[in-house]
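Only one chain is included here, represented as structure tokens and corresponding to the form predicted alone.
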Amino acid sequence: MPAKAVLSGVHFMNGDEAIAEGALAAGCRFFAAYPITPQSEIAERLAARLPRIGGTFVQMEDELAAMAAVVGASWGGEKAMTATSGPGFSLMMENLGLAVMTETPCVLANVQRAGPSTGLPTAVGQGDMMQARWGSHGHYELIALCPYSPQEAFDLTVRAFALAERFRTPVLIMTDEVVGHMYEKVEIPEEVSEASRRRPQGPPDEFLPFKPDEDLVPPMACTGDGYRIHVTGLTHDERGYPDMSADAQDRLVRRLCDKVRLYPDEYTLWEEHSLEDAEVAIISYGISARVALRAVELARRKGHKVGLLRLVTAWPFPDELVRRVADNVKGLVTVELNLGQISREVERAVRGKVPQVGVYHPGGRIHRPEEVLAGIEEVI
């Protein structure tokens, strides 16, 4: 492969593959993972590519040290990221917590499989969208975006490493084995605009490592910077040392949570198919979201207005937008590959308003167009 950061062109490849582009043009220099079906596409090609162009790449012992390899790659100033399936997921949750309490910026691409266990390694699910949002201990904000091409697969790889950056925190990509495997065209442009990390401005006697800037998000002084620089997992003060008192604990979490949920105009992404005049809206994201698309072809060609709400957001969720829609329906219908995950959160939000429907299935192959349309039926 060539030794460019960014291979300008049209390409046909995988989602995996687009991910592991989208992550180099974004300025994606540390890569540690484990082998794990079906992310390692990921895995693969990012350690041909990032030797080549002064990168470094680690395949670690396992999926917990993968993701503390991520966390002191970024305290050492790098972009840094990991990527995973499944039981890895399941094993990166500490070190992600680790990440969120100490502020690293990082991505973890996560490309479903069907659950739980080892499952289905090789065919596609979206039940880890709860883990996403819940699954390290504490209360805490993160985000998470769902891509459904491969096209969005690199879009929003390169928007997950702005979006650490800006707000210090870890950036989940909750893809899935369809979108991971699929081949389609992928677009790259000539130039994509890496995302800058936050620096102190002030002398270093005067600098504490935590101490916010007014949007809650303190600037980040790196190892080799000559910043005094203290970090830990334990709850802390602004300079980086642990106080075990509610207080402290009360200050901290409050911050780390409304420094992102504060400011949701920045990172919550949505697309809108035939809402102008629906009277039922799919609500879905990812793979699913495809077939809900042909679902709404289907659909009005029997005469039933019915539009697409696609989540390219699902964490921190849209609870607005969500309302917003359910304002102007009569009814929703969530198309998802788990038992009601983010059906869930749609409910929350909607508080009863209109009727709602979910179309389910645990994994293991898609949606058919016509179980989304006999979901929209039941509304209607």
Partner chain sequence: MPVKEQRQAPPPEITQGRHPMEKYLRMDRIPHIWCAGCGLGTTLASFLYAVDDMGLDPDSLAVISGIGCTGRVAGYVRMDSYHTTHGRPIAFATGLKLAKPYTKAVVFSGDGDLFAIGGNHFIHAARRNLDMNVICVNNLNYGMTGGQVGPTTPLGGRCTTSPYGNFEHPFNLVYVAASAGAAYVARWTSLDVRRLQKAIQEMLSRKGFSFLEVIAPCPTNYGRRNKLGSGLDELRHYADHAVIKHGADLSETDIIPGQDFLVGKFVDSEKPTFWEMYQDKVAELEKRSSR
The other form holds:
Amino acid sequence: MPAKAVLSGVHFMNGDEAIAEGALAAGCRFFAAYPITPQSEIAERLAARLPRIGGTFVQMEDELAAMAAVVGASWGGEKAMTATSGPGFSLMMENLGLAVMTETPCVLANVQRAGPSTGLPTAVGQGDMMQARWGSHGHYELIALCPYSPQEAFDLTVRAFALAERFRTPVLIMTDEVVGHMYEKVEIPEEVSEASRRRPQGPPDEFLPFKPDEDLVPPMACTGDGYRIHVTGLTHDERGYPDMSADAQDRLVRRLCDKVRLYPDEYTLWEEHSLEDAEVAIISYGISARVALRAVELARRKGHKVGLLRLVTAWPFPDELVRRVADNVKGLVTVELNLGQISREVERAVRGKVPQVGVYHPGGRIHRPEEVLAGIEEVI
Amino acid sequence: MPVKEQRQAPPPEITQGRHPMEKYLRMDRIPHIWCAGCGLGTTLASFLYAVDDMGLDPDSLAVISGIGCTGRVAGYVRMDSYHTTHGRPIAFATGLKLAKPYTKAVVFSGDGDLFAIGGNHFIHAARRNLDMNVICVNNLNYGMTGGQVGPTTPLGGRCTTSPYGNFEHPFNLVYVAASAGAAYVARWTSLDVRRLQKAIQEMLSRKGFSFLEVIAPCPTNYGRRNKLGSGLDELRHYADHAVIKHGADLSETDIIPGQDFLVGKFVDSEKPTFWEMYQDKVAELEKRSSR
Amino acid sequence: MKSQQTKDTKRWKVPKGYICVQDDLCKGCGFCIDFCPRDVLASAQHFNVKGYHPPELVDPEDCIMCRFCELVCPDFAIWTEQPEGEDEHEEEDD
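Now the other one: the form predicted together with the partner chain, given that the block above is the form predicted alone.
Below, the chain from earlier opens the complete complex, with every other chain and molecule after it.
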């Protein structure tokens, strides 16, 4: 395995491997995970690559430990990541919440498989989208990106680390088994600019570890930086001290949410295909969006004016974007490998102004283009 | 307590002198929340005196604790300190330690946090011989949440969730730690302040996974429900039944109510830590690729 | 009005130095009093701000500066001070 972190050049690799390379290129030097199909290739590649570039790979005893170790490593000053699939994702929820509450930058890739429960371990699914949004307890925000190709898996992993450092929040890569195991060309640039968290300036004794700057994000002092801060999952004040008052809860939780919600332009990513004259818009993400692209072709051949809005950022959900697209069409078709999750967000955003048809499948295989076409013809 | 006639104290001087360990404490949060007579404050003091005696730079330490009464330790020390989730301080410390290999990681947590919900992380960190120091304040029940039965509650122990007396066989923590691979294992009561200090200094001076169990009174819950009297009585009860036997056979170190139990240093061995072996592997790779 | 918690420290002279007590940090657990090998401490009559009886030094001349009270106290309410330069093992200064 090469000893270079940024593996510049053109490669033929699958989505999992691309996520691993994206992490290394972004400066990730700590990866803790537990084996689970279909995430294995991420861990296996990083197990081989990290020791050669001064990084740490550790396979933990379970996903609870993996997520906790990632939060710990981030406070140790590293860019840290874990990767898993449905069952592990469920075990990571509590410590994902710890990362949110303590404003810890980290990245979590979920290569979704068909659930619930053990489900179809080797087969595709997209049923964790709501869990990605609300899986941990309490009210919070986080950012979730959905790649639909190995190239995008690389690019979005790099982006995820930048966003995690910028917003001091966990960022999820919500991909799926097919993208994870699909081999395509991946171009890795010569250099990747490495974003890093804002560090405190002034002297330690005046530093308030959870007093935010104007963008509502506090500078982050890590272990050994000399600031001797206290970090707790308890509701805390600007000094980081536990504060059990409802006021402290109100101030803290609103800030944690606002710091993300108020800057959508920095993370809302999407693609539009043939929407200029479209009367029906398909809304999809991940592997389902690739099937939708084929369906657009089939529909166009039959004279239907159809386009695709591909969501790259699932969370925070881009309400305005979806509303804008909905205003210009007569109907929406949402395509996803569950029985209606993102479609509920579309429904909420569009408020019934335009009819929506869901083309759902609970996973185990990707949609057939004809199934999407049928959905289109239902709403035209 | 025999009632002594009230002896008169000479009038004291009034000064603004401060406790010598103040420099390690977040004094704006003291007095702490632990109950009168609980063993936690004493254990924390022993830790601070050990750090002070060694002249360690507080910036070279990180204190990581889980959830529970002991979990609050992190909030009182003026060091990088992390109050993590229930059962996960060791896993958190694994990441922190591997990211900052030269920071001394001290995991301070309770019997429930480390051996019930956190048991899996404990045995694996011990197995890997990760370089961290685990101090378990064992008060034989879940104190913070009101006195539930825990993994170390002795047979017959009355708790809110073992109202008719606990019938589950408890863990012997030093035995678990040793068999999982911990390179240093010791047990003391919270009255053995000088031995605690010495044990903590030994742990902080060595590499590898070190475990210290501190038997501590819990007057509000376990002591009260099991008629062990006040915190003072309960502490004296444990101290009276503690018999020092360094290097004892761990199968003899169970804690059985009403009987003596063994304290001391049971394991003190050397073996390479996870990080050292990782660095050796990296060096091996570099040598191989440079050929 | 709840009496204000004071940061004043009471200090008693003992043969080898001083014993200091911050009344308002004490929770009346009795560890220092009970485990003092020379029985020099006793529970005070007065209450501290939380309603506990803090310790006070009733037999200063018996104190041998073993510092056990300081080390066993769970609340950092009692500690010892030794004049600069005087090592614990130097013979008694009377």
